[in-house]
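A single chain, nothing else alongside it, follows as structure tokens in the form predicted alone.
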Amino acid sequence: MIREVAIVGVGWSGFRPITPDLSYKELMYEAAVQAYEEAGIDPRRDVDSFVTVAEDYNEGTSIFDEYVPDQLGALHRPVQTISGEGIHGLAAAVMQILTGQFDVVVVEGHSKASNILTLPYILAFAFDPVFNRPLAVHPYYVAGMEMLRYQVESGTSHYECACVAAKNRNNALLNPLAGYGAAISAADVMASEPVAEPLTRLECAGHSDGCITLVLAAGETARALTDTPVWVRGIGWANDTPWLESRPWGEARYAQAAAEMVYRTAGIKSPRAEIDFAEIDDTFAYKELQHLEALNLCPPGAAGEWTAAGGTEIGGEFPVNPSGGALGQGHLLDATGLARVLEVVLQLRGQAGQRQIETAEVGLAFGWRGVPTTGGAAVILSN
């Protein structure tokens, strides 16, 4: 990194399966106010630029960034929309600061999934219109096929995949921001209703409403604003092919490429030795395993056995998703990756409560945009 960048304020709102009492604008406002108060800034005076992570199809309105300035305090300021995974938005903010033209940048991501009546149809609209969309199947069939191929190529059992869902939903019981916590076993997960063979209901993240706002600042500004900056050591992102017919079904090449970039920019040579814990996309339970391997946090084919043996538990050798992940907190559409970042920040500050990892000094967050895409982004943070 050619210039120091830190997260100096975080705010959140919602994190519930349904929020009939709050509009998306109110969620954004609550999260922004909290982040600004924590950073000790006035957005109208101190913020140079704003980034929002949103998808117009999910919002139901075109050019969504026109609806951002009022609740973020961004009137007469640059506002950029990133239609991508939440950590892609964080990357955009980091790059703005690295230019030397901006000292303070705010990133916002949110979900009002409970307002969307036809989400499967929106996801299906992302399919190729000639070969895939006419099949008129639920988009999760892609996840089912990928899970099966991953199992075949890696030797991972369905039980080991189910252990991810059981672990994360149990971790969520320790997280007040998690709405899908449950004291369940892997056997309970495997016995839940089938979704897309071999995927079951408890292996799929339910949706949540919520908002996360992050305040980023350049080095000296960050030190002036807070005594506990969380430093961005590296960031990386990548997209693989959008075509179902030509993608590798058994591995997450987008995560491999993002990992190479984030480790290079952070100067990480040995990820398992230099990183203390990780928050990794688990939209589907098998994805946590696939991503662990792609991020070079364990050898190919080893993530399932490692997880089943307890290695990724909060008290294990390498905690993964102590927050409960998307399986425990709920999937927040394009803000899901920012929820992973939020947990890393809280852990590095020692503010994670009952799920606090004692040795948390360096953390990794990784987000995937979800079916049917092959785009992901990663960030390494340290205290």
Contents of the next structure:
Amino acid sequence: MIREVAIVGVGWSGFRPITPDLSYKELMYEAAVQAYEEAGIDPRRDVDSFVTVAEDYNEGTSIFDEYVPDQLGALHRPVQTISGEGIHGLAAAVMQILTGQFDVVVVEGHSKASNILTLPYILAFAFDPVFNRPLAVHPYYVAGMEMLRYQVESGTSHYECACVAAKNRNNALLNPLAGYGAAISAADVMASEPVAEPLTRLECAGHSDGCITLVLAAGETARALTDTPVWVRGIGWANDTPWLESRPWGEARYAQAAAEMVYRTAGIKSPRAEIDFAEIDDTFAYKELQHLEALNLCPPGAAGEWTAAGGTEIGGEFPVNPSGGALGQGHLLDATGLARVLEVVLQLRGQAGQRQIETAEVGLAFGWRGVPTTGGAAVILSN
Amino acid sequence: MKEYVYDSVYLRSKDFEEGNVLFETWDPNARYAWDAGVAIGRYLQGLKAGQLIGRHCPECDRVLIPPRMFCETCFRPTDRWVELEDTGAIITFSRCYVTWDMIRITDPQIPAVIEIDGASPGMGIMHMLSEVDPDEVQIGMRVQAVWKPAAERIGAITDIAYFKPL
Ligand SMILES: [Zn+2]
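Alright, leaving the form predicted alone aside, put up the form predicted in complex with its partner chain.
To see the whole picture, the full complex is given below, headed by that same chain.
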């Protein structure tokens, strides 16, 4: 990258299935204050630009970007809202710093999923109105279809997919931020109720409310602000076709393309050798495996076996989702990818408590926009 | 130019009604229940009790209404609740001759921003005016809340029926 960029402050709030005690503005304020405090900055003076990530239909208010400045300290300042995955917002902020016109940029993403009374219908609203919506099936059918095709093409067993859910829910027990921790086994996961076969209930992430705020700074500013900057080494994002009728169901090509870009910008030739751990979208258990392969962190078709053998556990050779992932923390809508980034930052700083990885020097975070999308974004961070 | 002129038919309403023109329709099922949180929660509780409540910022010393837990100007937490009068002065208003479902009306609806007595200058709430000759309404006019009967109040901005001239 043409300019050094680092994360110099992180803040979070919520991470619970319901948060009736806080309005979304109060939730955002809490996370923002924490991030600014960590970075040692005053947003009214020191922040050059603010990027938030939000989707009007998730908020229940159109032109929602109008409602973000107050609680971020962004009054009378440059503010923009990205309608995308949280890591798309991070990418926008990184690019602003790369222009040389901004030295300190804030990124915010949040979820008030519990406030959406008709969440499956809001998800369904993302489907094509002519070809798909009239069929009136719960949107998770797309995940069931994709899982089946992935299993057949990659030779991955249902047990291996279930191992992801068991691992991440158990990891979440070590994470005070995670609301869905549980001591469950792969057998428990497979025995839970079918949702859209082969997908079972415990293979689908529940939802959480929460907010994540990151403070980014350009090289010299970052060094002046903190002794523990977490450097952004590369960033990448990509989309595949929206056609459900003719997408490559077995493999996540959007993730392959995003990976190609993130490795190129980070100058990484051998991802598995050069990266120590990853936080990867696991909205559905099989997605972690499909994404691991697409991100070239293991050979095609090898992720299931690797996971079942414990290779991606916290003490394994390549920990994946030590935070518990979305399965363990709950899905945070647009902010889910920023939760992945948050854990990478905490690990790289050595602040991950009981779930700390011993040799955490380079980490990858990958976010996916969920069904029915084929949009994903990745970032590589190092300490 | 002649070669660009084609035979044509005009589309009429009945072509749509009779399905001669194909199109797709969809009614979104989008329902929400927003958490009120601390500030809005206390405000709505106050409305139910027939009381307007603001919040004080220790930095700029303003009293903010509707109340908020942080001051957007100073970016610091507000520190105390302030009970306010239900009277104030009109900051700005409009006489509206079209309803929100686009029906023309002769007696206008009159929304107004009312600077609340006891709150800081420029701090108002949005409400409706009634019991007033539309032509008499002007900026600076003194008004007072007309509350719904206590039994009908539910903790909503509509617990105030409207504002009328003092
Ligand atoms: Zn103030």
